[in-house]
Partner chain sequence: MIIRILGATISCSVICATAFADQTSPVIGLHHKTPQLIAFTNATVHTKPGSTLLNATLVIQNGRIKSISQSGKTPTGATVVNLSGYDVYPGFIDAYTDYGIDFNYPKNDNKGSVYRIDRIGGNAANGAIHAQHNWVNSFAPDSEKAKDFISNGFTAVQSAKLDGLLQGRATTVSLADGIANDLILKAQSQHFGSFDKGSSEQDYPSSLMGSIALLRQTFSDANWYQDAANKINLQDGQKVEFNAALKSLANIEQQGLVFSTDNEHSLMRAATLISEFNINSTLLGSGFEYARINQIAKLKTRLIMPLAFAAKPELGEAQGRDISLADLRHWERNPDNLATLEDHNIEFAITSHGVKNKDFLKNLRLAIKHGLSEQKALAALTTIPAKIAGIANKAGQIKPGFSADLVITKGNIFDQGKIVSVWTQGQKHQLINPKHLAMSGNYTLKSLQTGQDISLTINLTNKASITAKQGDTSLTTLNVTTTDDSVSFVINELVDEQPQPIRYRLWQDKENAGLMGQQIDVNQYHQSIIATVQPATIKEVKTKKQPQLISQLTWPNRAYGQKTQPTAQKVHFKNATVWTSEATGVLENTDVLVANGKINKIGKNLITPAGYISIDATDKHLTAGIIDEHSHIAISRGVNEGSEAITAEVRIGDVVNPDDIHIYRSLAGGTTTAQLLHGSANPIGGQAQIIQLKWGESATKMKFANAPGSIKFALGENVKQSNWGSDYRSRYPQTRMGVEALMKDAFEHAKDYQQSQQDWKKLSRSAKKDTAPVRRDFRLETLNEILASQRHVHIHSYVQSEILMFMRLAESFDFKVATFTHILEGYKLADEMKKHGAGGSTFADWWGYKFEVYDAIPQNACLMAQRGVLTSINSDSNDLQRRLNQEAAKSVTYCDMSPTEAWKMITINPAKQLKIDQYVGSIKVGKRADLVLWDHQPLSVYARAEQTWIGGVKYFDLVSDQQARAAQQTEKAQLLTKLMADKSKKSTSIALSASEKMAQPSWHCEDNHDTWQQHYKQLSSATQGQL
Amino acid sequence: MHIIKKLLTTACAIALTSTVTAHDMIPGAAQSNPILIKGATLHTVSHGVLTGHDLLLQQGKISAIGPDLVAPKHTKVIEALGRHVYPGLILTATQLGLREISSVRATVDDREVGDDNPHLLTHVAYSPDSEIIPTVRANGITHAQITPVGRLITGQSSLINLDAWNADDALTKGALGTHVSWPSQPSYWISKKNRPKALTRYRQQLELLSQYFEQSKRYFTAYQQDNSIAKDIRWHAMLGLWQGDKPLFVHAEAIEQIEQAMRFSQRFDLKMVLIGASDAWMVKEQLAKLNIAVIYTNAFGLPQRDDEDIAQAFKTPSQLTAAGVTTAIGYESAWDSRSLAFAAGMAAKYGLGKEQALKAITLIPAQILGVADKLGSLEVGKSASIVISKGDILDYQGHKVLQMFIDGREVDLNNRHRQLYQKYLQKTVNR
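Structure of this chain only, please, in the form predicted on its own.
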């Protein structure tokens, strides 16, 4: 009976993975003719808002911006009077394409066993066929930083575009930096009997993390002297950290975690980016002083303490920005990361302002990830990765994405949600 139960469970898992992990939207073809978007309101991010302007896309890039542009031959013209054009939104710190159904293990590939996996590249496990991806890009997201999770050193994140046949085609930039999941102190609910053991485990994790970085630094020093030494793939993947070319992404929420991570980055002289950051508002001045950027993923968060302002999670991005902290707004999840624009809209309402909120999900992520020369704003020479919306993209009521282009390719905005809506709309109509 036990064997039959296991076989049925396996069969169900296979059936689920075969039916829910492959969407049927076809990636857009490479841009062949120029595209002219006329008379739109352009939210350039880098140069303010331009009303009644045109945008010319050629060979996958933005080639001209201005009023009354002359269309080259064979140009596709999009009349966009009253429409809003934005750079494609950049989703940071997400497990999109790595996690489909959390309760079905076969659809989850966001972590690896062990504590020392800096050599793992997330785009290798990324599935561009995920049913979740079309629902996410339908809300204006063109690119995503696919991020590993797990214990201690979890791997390297990758930046991908959300309209591709396979992981190689999707890859925009790989090995963005090493990710560390910072150990957390034992929770208050742990019993008095089990607390000593939990504290010992916590201290062991901190010590182990230090040991890993000491080994990595020694490997870097040895490699500088003799690059023919035996290659350790773990520490070799971290060379960019010590060379200052890549950041250390630290996932931490609580104040004690953040303070420990800041001391850690100073001790090893590393360029640090903080992810999560629920309590970052408590140490905003220190973060600014140490030039530590923040990817804040709690824009819809709840108060962490009984005496905390009920709106603290909404106010944190504006408080960090006002203190001089480079702050992006991310969404550390998969399916609900489609709400990225609305998270920015919430932050805009609570002091950040619309222009800075838009920047927090476009240009600032591009800067943190080292792709600001290609993405994040409407500028001549940058990628033609843009979104045309009927209304304000940060407003969940007025927001309606009409068209999307990634590197000049028009993206199919159909998705499972829209298909189900049409299906059950017909049922209502036919009654």
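Okay, that was the form predicted on its own. Show me the form predicted in complex with its partner chain next.
Lone chain follows.
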């Protein structure tokens, strides 16, 4: 099958993608029996690390934590002595499920044309059958914030769980907030000749962004007076932002972008979350003061400038956290977002510490996305979305996800890669 696939023309192959490549991992059924995980090391995130503890999962929720819990009737017991249990990792800022093969246009649904798209909902295009998803969850990720990209106002992100039949049962929380891709200054490789034009375009983009927000606010103001006004689906999608219920997610890397975005959110009195944030360390005090949370996506990044500390990108999460900035670690892109735990490990090494690093990919993203009541830590009453690893999930040699539960449903950890691996372990030379 794989050989045949390679010989097809690209267009033809893509037309077939959904049928040919649909994976055969079956989404887990709803939890019927209690599950008791015994004797594990529990990385609760909210209450430190508990060694030799038990964890009881019932009806999709964590129902008890403690040493030597008594199993109710019909409990499935998992002996987990020496194993490490974590809350499911939450992947933020990803295009998972929107982008299958980035160079094959037909498989890419992550950006719309235009620059005023606050109404776009990512879960609408989210493909739970993406071959990438099982490879990502096999590394401990149970939930992901599916995030649009594009120009200026790009759409709304949604939080989904990674084991689903379709978008309906994948959706944990839709329309999390409006995303803005902040305009960036013309790149250094633009020639001197073209620079003035590029600068003009850049300034126009900034102006346009401002206009959109003013229009959106006018709509909100009018709508408050009279909710029967003609519906502008763009600005209607931003009502929650103006009501203060939903954050503005600003994607910005460079310092001038970040500074502009901070002034912008002040001017419009918006609750802002900064995504990307390469240069955020330069303004960490202001970010803390303005209560702007950060989803940092450059844990493995290069220095942004020649003179910068070679390890700046690695240190940024710890610097931000130390300054009081609520800092999550995210991972833009799709296929390589499975390295999220290692990104946190990197930050742990460069000053963040293991516990805080784990928090940056569990409880903090849950808080930023407004689901901390359900996800992000091992606490009684929270969702039974958990991961059992052989060792330290943040480090390459300990990272071995043995079992995963999402809302108490056991997740099949198989994936395309493991299948191909298994297949070729069997290979014989027939000639």
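In this text, the rigid core denotes the largest set of C-alpha atoms whose superposition between the two forms falls within 1.5 Å. Residue numbers count along the first chain shown, from 1. Please read these numbers as outputs of a predicted model, since none were measured by experiment.
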Angstrom displacement of the CA atom of residue 425 between the two forms, core fixed
2.5
